[in-house]
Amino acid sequence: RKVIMADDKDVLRDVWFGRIPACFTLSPEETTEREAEPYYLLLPRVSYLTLVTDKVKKHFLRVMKTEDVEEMWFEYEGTPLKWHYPIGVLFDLHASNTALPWNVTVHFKNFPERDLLHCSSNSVIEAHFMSCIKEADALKHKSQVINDMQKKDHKQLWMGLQNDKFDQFWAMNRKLMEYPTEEGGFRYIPFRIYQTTSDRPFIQKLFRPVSPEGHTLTLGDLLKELFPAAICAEDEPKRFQVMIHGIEPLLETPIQWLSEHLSHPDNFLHISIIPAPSD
């Protein structure tokens, strides 16, 4: 089986510790007893909004009456932010070419039922996270790895994310990243392609990391099949940016390498396709 190389470990660390400076402001529609100051926070790209915003909630509750408080939700420039997407995906999709800090608006009423899932407690986040990991392992190993783990191993993955413990998480997650060397990669690559210009939440299809002829397939190969508009000819202007964790990987990058190193803790490669900024 393949061993993770030292420099690759640095990539894993950089991904895990990626942060987005954010400024949370209370919506002017909320009723407060006195003016609410904005709240600044460094958001972990790999986590979920509802998991890391307890301090934001406490901060704003100080200026509000209990009867004016319902479920907290977030919005950016009129778009409700889906808490079940990783924070980095939300930022790349909606705000990647804007100035920092990311200005997020906080609401405590008029929950947008049509746009957002309810999140009453951390156990809802944990259930979503674990179901993603299980789905990813079904694609990668026919669920063999996740099913061989014990309940406490599953808990270790979740606690690693919840408590921002890189080593605790990766001690278990590396098992989910292994594959027999002779196969050259996972059975299928767990990925989702997001775009703001579509009503579809995301594109997800079966895609193998190696062609039937044994060639290593790349990010470019994946896009050619699923989002050809993102690939432009030499002489034409770039129409889209393809972002993973806030960077634009080279299209020649093997999709298997990306899956092992740039997947989120949920074991999916989250790819955001956004219109290229017109300079």
Second form
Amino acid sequence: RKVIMADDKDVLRDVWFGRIPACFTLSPEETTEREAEPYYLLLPRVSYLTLVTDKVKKHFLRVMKTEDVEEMWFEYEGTPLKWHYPIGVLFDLHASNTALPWNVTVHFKNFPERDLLHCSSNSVIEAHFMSCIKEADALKHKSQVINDMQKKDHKQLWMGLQNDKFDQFWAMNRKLMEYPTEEGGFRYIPFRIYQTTSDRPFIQKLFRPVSPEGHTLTLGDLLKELFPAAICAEDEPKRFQVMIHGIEPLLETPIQWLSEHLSHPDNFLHISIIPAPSD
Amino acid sequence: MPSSLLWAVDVYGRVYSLSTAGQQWEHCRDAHLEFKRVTAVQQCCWSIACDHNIYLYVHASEVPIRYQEETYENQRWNPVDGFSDRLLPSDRWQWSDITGLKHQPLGDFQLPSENWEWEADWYIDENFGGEPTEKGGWTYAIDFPATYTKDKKWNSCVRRRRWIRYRRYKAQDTWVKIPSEQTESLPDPFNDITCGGWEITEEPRGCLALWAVSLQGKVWFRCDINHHNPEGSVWEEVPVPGEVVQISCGPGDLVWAVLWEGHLLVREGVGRDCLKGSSWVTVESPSPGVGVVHVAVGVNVVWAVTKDHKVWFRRGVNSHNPCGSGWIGMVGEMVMINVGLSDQVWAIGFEDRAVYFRQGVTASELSGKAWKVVSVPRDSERSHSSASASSLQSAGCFFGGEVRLQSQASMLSDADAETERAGGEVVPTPEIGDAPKPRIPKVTSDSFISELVSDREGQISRCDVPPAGPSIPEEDHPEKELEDRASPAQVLSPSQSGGVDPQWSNVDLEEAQTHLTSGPGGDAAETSSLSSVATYNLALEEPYGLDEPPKWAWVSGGGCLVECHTQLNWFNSSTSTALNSSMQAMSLSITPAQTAAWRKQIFEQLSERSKREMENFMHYEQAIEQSVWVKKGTMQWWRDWKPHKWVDVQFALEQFSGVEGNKDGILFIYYTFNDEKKYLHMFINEVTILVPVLNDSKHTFAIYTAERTKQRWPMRLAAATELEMHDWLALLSVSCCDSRGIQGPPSKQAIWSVTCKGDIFVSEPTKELEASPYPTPCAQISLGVVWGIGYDHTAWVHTGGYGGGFFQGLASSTDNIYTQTDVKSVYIYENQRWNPVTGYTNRGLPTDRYMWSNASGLKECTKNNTKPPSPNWTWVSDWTIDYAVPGGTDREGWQYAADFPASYHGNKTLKDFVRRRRWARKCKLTTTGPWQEVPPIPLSDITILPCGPKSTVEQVSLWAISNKGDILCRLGVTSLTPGSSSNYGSSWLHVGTDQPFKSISIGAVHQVWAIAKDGSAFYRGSVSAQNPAGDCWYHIPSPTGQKLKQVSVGRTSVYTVDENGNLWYRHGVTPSYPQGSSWEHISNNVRKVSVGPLDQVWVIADKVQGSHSLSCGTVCRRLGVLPMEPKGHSWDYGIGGGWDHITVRGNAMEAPRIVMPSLTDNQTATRPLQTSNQPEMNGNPVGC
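Can I get the form predicted in complex with its partner chain as well, since the one above is the form predicted alone?
Following is the full complex, with the preceding chain placed first.
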């Protein structure tokens, strides 16, 4: 019998190689020696802003004085962008249904301490990423899989993400996606639900892929329990969009399948719930 | 793995079987009788019916059970009549057996029972020891008894000839009564029966032990049951020291019986010389005062049930200690218990009479983990639920485009609904659902450790598999699920009963849909086989109420093969696992889950998203540059210059994006020479061959480039561990493929080869070796159809996928990769020398071989230090003496010889001073690969019609030889879609022969040649596309004094290899006389030959000169093969080392795709073979 794991490589590749075209402009508040040209970049949806913007930083530093430069941070239409959310989540949450490229404003001053975490180096991102993976595996396998891995395996996951090596990453990540057949799925699904309309950073609860009665639970079941407002009756106008990786999966999609195929590299299923466009 | 059957009898005496691949109990309808007991093994099932007679059910096989009767006609010469049947009074009978002692006229041969039939009339055997005789089949001698020859001489005074006739067992797939021939000694009827013992001996083939208990408590043993005598001959009484009520016999030598008083008897002395055993030993009941009522034994386990329904496990039982060491109480209340293959356990619950399976039984934890109820419906019930469920599905929106077809199905089920209602207004899924809750097996994890030690944590950490969350009681699953599944059907029932309304499916659409969302997976699985809809009418025969779950009386798993990786669909036949199982479903068709709307939606949206977010922005810079990826490691390298030695090196593979975007790489080897750091490198796009090299002490592999092949000097490297070597090979192979832009499955023209370690490599004629890591000692291809055979003789068909095994996670296609298992034996030899004082001992001479060694005696191999062939293989048995050694053995397995090394024989003579015996231990491989198993007949050789690439043949001729030597012709193999199910064929057709065969090959115009086990060659006449099996065999004399071993037929050429390594070419083969006239010697030291569809000749040769230490198993190609010169003129020696099998039969390249540099122009006879994959060698023979 086939090993139980992500059984559809195309989806995994599409998810991994998702790119968002972004246009980085320097904030007008910044003082420059000469006018700063915008910088265009294809951002990997599954990566982190501060991990993939070295080029942006270099680009703008050329027109700035070193004394004017503090830690770089990003903002979109007034909202500071949390680098520790995957890029795709930030985009889905704040900029879905807007014209592309995504206009991101770059700041080097006035770091919004209340909203953002500091990110002094890539090791901070790595620590964050690895802690997410560990948390996810604690939910999925009581940490058994991640603890069985060696240090170099952990490194391989991180290096895979950092260098955009799909094969390198998945050679290891597939182990995190396995589960015993008879259990029908992970112990709990690692997921986070984000919304713009609330102050809570995200919703996260224990949720099993299979009901006590043995039903396969779906995205709809998850939302019914955690965000009922996202599910509308047939006759109602749609109030919310439920976005994962920029798409809206059907509510009957099994949550286990989603977790295996549409999770970010940090092994969490990041679900963005945004108000439906009014048109 | 082929499916196998679990047998059970319900309380009404009806016999059912459940396939490991199935999801319902199939009623064994042909039995009009009611049964009390069944005992199953893989090939048959024995039973006691309520009429107290014993019945046998032999499974039909595509290879019939046939028995060869023979008798000899004897004649003597006299001057008057010449040879005549007038013999001297002192002579033997005119018709006799081979010894002449028994009178056997043709007319005296009777069929042993009415279950046999004659295949044809008597005929004369014209084959004498592998040589054809003259017409009439006479063999001559000076006198009886003497040595016979096929030629008549001046002093030949007597002659004889052999008559043969086949009888065939016809009572297959049906219950037949075993006549109780000894009525006087069988005064009372049978009460219990058990069958086993098939692992004790392989001689005679299919030998079984059958034990029975009569009502008076006597024990009987059925003699002489084997493959050729499935019914056995007589009952023999086995004296017992008490009154026996029940008996159980395992696959090996365990036999236990229950005494009336509740104690147990253990049979001792059971062995290959004495299946019946010699004596009984008593074992006390586990519970004082409460006697045993039932016992069940396996290979290394004994389970018992006491009067209070408690279940007991016997510790420490094995072949050497059949009594075991102690009882352990288990959880659960059962009425009976049965042990099947691999010591898996089935039981029938006391309260609910349901069949339970013991979960988690492994070789290391024989007592298992938990009882799990087998909750599948019986076939009659199944039709109800599936009919309603499938119409339900059609009402849903999943298959919107097919509403017509589906509603037809639901019309059918309307008829069904009638019968259903006739049975009363009941829940349409009358399964375990509304059964009284099975109170007994409450604990989810009750391995005996947890029963003895109440430390849960400790127990969990012992488990290999993460245990099920203890908070969910397992046994709650099936019931609730079933209820849930039942409910939509109930909803539909009213509209079905009002079935006149043709619109109903539209009306119910919404309703059905809401139910579907509650459990789509379950319905999908339900309807995955729509054909089950057609079985509805069987329900009419159900005399009993359907609202109760089946109550079982007896279960037998002796023929049911379940292993730890086997996935059974027996337990949660509903929602929770249905989704999973459908996603993993191994059928080649698309599973419902894959077509599910949500899935399509995700695919579509993702591609829309990519378009939206990326299409217009591809000119943007990528945030992450595709940098160089380096993999480093340490390895040993066989130094290129003298003195050659292994030196430690750093090894690095750098991969980067090449000019046109395809990946490329460079291989670096950093070494130190005279304290100076140096390196050498190799471009991945120049690498032509990667091959693991057989080496006892190191894990080595060789890398060839065109240049290095020319120099006959590959780069040889050794990794620290086998695993590391496989990692590197996989990585290098992938990067080689990447650099050449090879992706996906191998093409039709690929050359396939197998290493001595059983890994398969595929070489594209123009490109690169791609390793496919499945061990298969034999593979044959044509027209994109690829079949292979495992060490355990299992046949596999290539699915068109690629990767698997050590490719996992790197470059596997995820479709069409299946789990593969293989079993083979590892052999070691125990050697002893005789000395006058102590006789044979393990004290050898100082010059002698190791007392425990490999076959050659050169390497020490003890029981402890001998490991499975690679880490992927694991031991699955203990060391046992192997009696099936060529040359025969004595009763203890010894073979004798005058000295080491010499030829060994099975009986001791005065001249013998040494002896040896072979020990075998089975090991098993579980891996994955693009191969699918072809059950059920084990094969030893296989051949497929070779063809040019342009020809389109609908029906591909495929012939095979079973591991017993039967010749088979596969029907229904087509090449329409390579790697699809059409390659799989439909069934085997048995082609009758007079002796067992070992090699077979079919040529391009259906010339079928075969080699018998006695070394003689045969040609099959009249084989054509219209008559795929041909009509008769022509015996072709072998080259003088040689026994042939292997044959390969190309377009017209016929080549054979004999046992002494000679390669022979068949002369005079013409379309009008395809048998040819004589054999011509071509070469020696040849191990295997493969002739391609253009008559290309490739061999695996030994002792190839000048190939350094890699001389064993070198691939060579015949040069100068032209249409008018099919023999060629010389050899081109190629890749050395470790090849075991090659097939070029799919390689029909008409012209070279790439014109290679002038290397070939100035070639000499000994010019090294470029590589196996250079195109000119395929093109040359015909391109000129």
